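What follows is one chain in structure tokens, specifically the form predicted on its own.
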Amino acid sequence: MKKNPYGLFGLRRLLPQLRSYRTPLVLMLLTSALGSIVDIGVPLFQRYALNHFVALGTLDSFPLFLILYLAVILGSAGLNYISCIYGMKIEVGVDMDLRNAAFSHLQTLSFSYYNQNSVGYIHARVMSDTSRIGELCSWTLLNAVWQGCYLIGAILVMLLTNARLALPVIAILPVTALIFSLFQRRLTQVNREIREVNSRITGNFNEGITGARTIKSLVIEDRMEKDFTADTEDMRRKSIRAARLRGLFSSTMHFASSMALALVLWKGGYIAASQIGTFSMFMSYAQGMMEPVRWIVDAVGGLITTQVNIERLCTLLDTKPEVLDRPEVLERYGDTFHPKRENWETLIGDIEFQDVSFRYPDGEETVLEHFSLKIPFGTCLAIVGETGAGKSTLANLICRFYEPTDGRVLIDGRDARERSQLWLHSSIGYVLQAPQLFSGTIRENLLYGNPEATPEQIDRALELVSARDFVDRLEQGLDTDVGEGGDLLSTGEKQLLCFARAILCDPRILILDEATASVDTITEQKIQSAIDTVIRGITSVVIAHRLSTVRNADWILHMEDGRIVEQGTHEQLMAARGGYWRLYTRQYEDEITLDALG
């Protein structure tokens, strides 16, 4: 059997986090233990007056019996309130302590991670798993305790109380914990076909929504409403289903307790008449025996169904990133959260790639084999060639998104590797084919940019990629809300701001991966012109698709397969009458026929 590399239900990789929580934690399972005892006590009382003050007809000590009556439920409830307010306080504690240790650590990994796990399954890591782990380090720690103190103590003064009454109640109890297990599983099952019926669920509405254009321009509104309508009927069935074991659960649980109250009354009997307020405590406390029972076995089957979470948010904390600085680089240049930019060298902007190949972590193809180019500073390069051509890898590796499986990628005469990732993305402008924006207003955007951007470098920004116009048009300008990813924009105005984001960087490379491809052709004209200002005096590279847009690059390259088959400027190219030659004409072709049908 293959040890847990996280303990005993995953809880020796989590105790780390609970370092800083410790004296919360002290008192809230001090404070719930005393409460528990305080509690334990209540019957006790009970006993005491009905042997007392009814059976003797006296009320020679009832001031006393009151006061201390009603400190042991003041102090009770004190108690109890004073745990459950450390027991909130570890709860939000532990999951923004977990949720930004989450966060922060997907930061710092690497392109491959998300091309191999999707947004859902990370979502669910950094919300999810990280609110069931607060909940057991707060709740599920303090009703451990109040629980296990309170059935104790009960076992505790029952049998020190009248040991041949207390024995057949504790006798029925692990026949009770027996048949709660047993319902636990089939409610655990069916709680699970729930949730992943309800995921479905999910992702159809989620999928109804993002694509009401798609599905009503393919007139599939019929076969999504049935699928929609099949999973909600599945839902229906399995819900009645849980509800009846939940009935069932329930049902057998007062039975258990009835049972206990059964034994004490036919074994109690008795002492009833001499001894009415001890026979009044057992049957106290045979029925609140039976709720730490339950409790405990579903607790037994939620620290098994924490443990996943736990374990699976912990691979997510302990995943390692592709790309890594080495620490004497860590060392010289700081890491992302704590950068030491006094001892950046500046970035200049000649780019070498050195017989390089490269294969992706998750792909056994080779995409790049013994490749070697040269670009110096203040060069526009373009390349082009078909989808899977090896152009947008090209990209990646001068980012350091990826590292070569061989050979060396040189930035400024040095091997990238030996500066921080930092360094480098600090000085790089990167706008990809599909833009994107973040929740919050134009001007907030703009501002990731360079935070410390003057509203005349703004302006400046916005003007060479010709968005002033539509940003003044706007009723708020640049404080309008662009909505969740830009929603509230067109596909045109979002690929300008995230131009005019790129410059605000102030960048020594700048790279456009496929920037025009998604859009129109006036935005196109208006983004080649941007280009045409912006690159003089830095390094650019340039990958298209629609090959009007390289036609004043200073060299393009044409690749086909992870290899460089052509290069030349757009006149050489053209007079070679090569591939590139037939990609150009074939667009050519293609917009003339498109604008005599259009």
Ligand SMILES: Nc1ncnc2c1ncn2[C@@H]1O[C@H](COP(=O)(O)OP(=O)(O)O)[C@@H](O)[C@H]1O
Contents of the next structure:
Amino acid sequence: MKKNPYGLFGLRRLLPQLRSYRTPLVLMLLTSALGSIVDIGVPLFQRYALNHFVALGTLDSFPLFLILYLAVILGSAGLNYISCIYGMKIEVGVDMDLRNAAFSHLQTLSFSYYNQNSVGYIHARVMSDTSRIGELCSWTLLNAVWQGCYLIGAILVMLLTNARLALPVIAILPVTALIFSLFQRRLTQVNREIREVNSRITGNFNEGITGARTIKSLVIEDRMEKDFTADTEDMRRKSIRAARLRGLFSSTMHFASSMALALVLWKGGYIAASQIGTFSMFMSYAQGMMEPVRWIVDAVGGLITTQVNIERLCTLLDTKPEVLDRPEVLERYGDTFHPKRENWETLIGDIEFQDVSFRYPDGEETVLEHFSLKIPFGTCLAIVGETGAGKSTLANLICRFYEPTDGRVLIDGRDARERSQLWLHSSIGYVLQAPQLFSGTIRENLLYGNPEATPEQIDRALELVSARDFVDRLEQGLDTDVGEGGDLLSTGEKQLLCFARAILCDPRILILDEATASVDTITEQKIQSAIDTVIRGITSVVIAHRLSTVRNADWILHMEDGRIVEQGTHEQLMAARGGYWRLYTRQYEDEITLDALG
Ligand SMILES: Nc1ncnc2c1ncn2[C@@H]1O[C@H](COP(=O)(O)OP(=O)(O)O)[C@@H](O)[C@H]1O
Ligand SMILES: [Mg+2]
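Having seen the form predicted on its own, could you give me the form predicted in complex with the named molecule?
Whole complex next, starting from this chain.
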């Protein structure tokens, strides 16, 4: 495990985020302390009633007693209510603020963060860690203060009324606290184990459903079923253990308060009959004191376990993006949330790699070594090569999703780091192999490309990628909901929309990374014809497996292991009869065979 710099009270790191809750926090603690102090008074009334009205058999001052008593119970209820309102406000507010902070910080993080951390991990940081912290700042704190005040107050009142009777009761408190904390530790552990099994079961269950087809085709239903049964059996055993532990815990709890009561009865034998009220008051306190002890032990346990959540959230909030704009760049170009577009130069589209070496932050090997390449403005550059040759890496570097380990990437003759990421990204269209849409309508998705696009521009973009037909065929046209991740559309349709979205931002540089690799031939043809139109007058980088897509490019790179092994136009490379020619003829023959078969 990595050592964490936040220590036990990592909460301090989060204080700036929580500053606006100072007033409600103080009010919550104040009302809860007051409510608890008022509550301590209730057994005092009981004592007075028994000692005075019952023992002496009079009813003088009874109306005053009644009024005071009512005032006390109403006051205690009112104060508790107010503190709960503040508690709730703090809980939801802290939740929201921390989630917003985490989410907006995630937007600034670079690609590499998402490579190194799974979606599940990030999701848990943003959702469950924040909610644990919110709970700690509100309910745990509120309860600890309420119960703490009650405990101290009750002890004081008991000591002041009858120290001899009070001491034995007080003496068993530490013992019960110890027993509780032992139980608590066991319970926390068992609960954690249950959570782990549970998430394993959910995961398997999800895979069982989403992968149903693969499971069937691999004929591994039997094994999946066995794994699943083993997990649920494990769950059953652990749940029973937890239930048994909880049962034992509450019996012990009961036993402890009965013990306290027994002590009072035993030691209280000598109290005179006229002191019957004191006796009864002690019984109330003795029984009522076990609950606060449990709560305080709980709160301490909560504070300890929430440390992990605090540390993890702090680690996320303190993760620095790998790619960071320099302060003077931010000063001039603005940041993601406050761009200063008035200072932005128009991007022309000259790209140059100058002696670039590159290794992924978590990678073992150097992917590019002393790599140099010029892509003049307006060129259509195609890159071909085996998987792992470094094609996508080149695209990542052009987009500045990563920065070179050595050397420079120049955009329009200037180091990309001299200008902001947003400036660059605003002029780049990027289409990947796996199309990515967001939940919402088709129109909303297209507007992500350019929020200011007019309906005419949207129409033209759809026209260009030949997506008009399929959108028109949908009942609600542009306002059709695409589902989570666009899953209500086919891959080909999604890809056409991604392409339209990329076109809408009117890019100066267009990058297509195997954009047609996972679509059918008809969609490929549509995209191909769109590419031919769109790339006129802009710089484009087309990474493709199918050579039919690259033969029209101005310049073709054939890469292997991060190096350029051949380059030239299609005709030149064919004439050279090298690797490109071999790739091309092989594919060409395959296509002809397929056609003949089809
Ligand atoms: N995010 C990453 N982290 C570490 N190594 C990576 C990452 N992406 C790619 N690589 C490595 O970089 C090399 C080039 O990969 P890539 O540029 O994706 O190749 P291509 O797109 O040509 O298939 C490969 O050896 C691959 O293992
Ligand atoms: Mg790739």
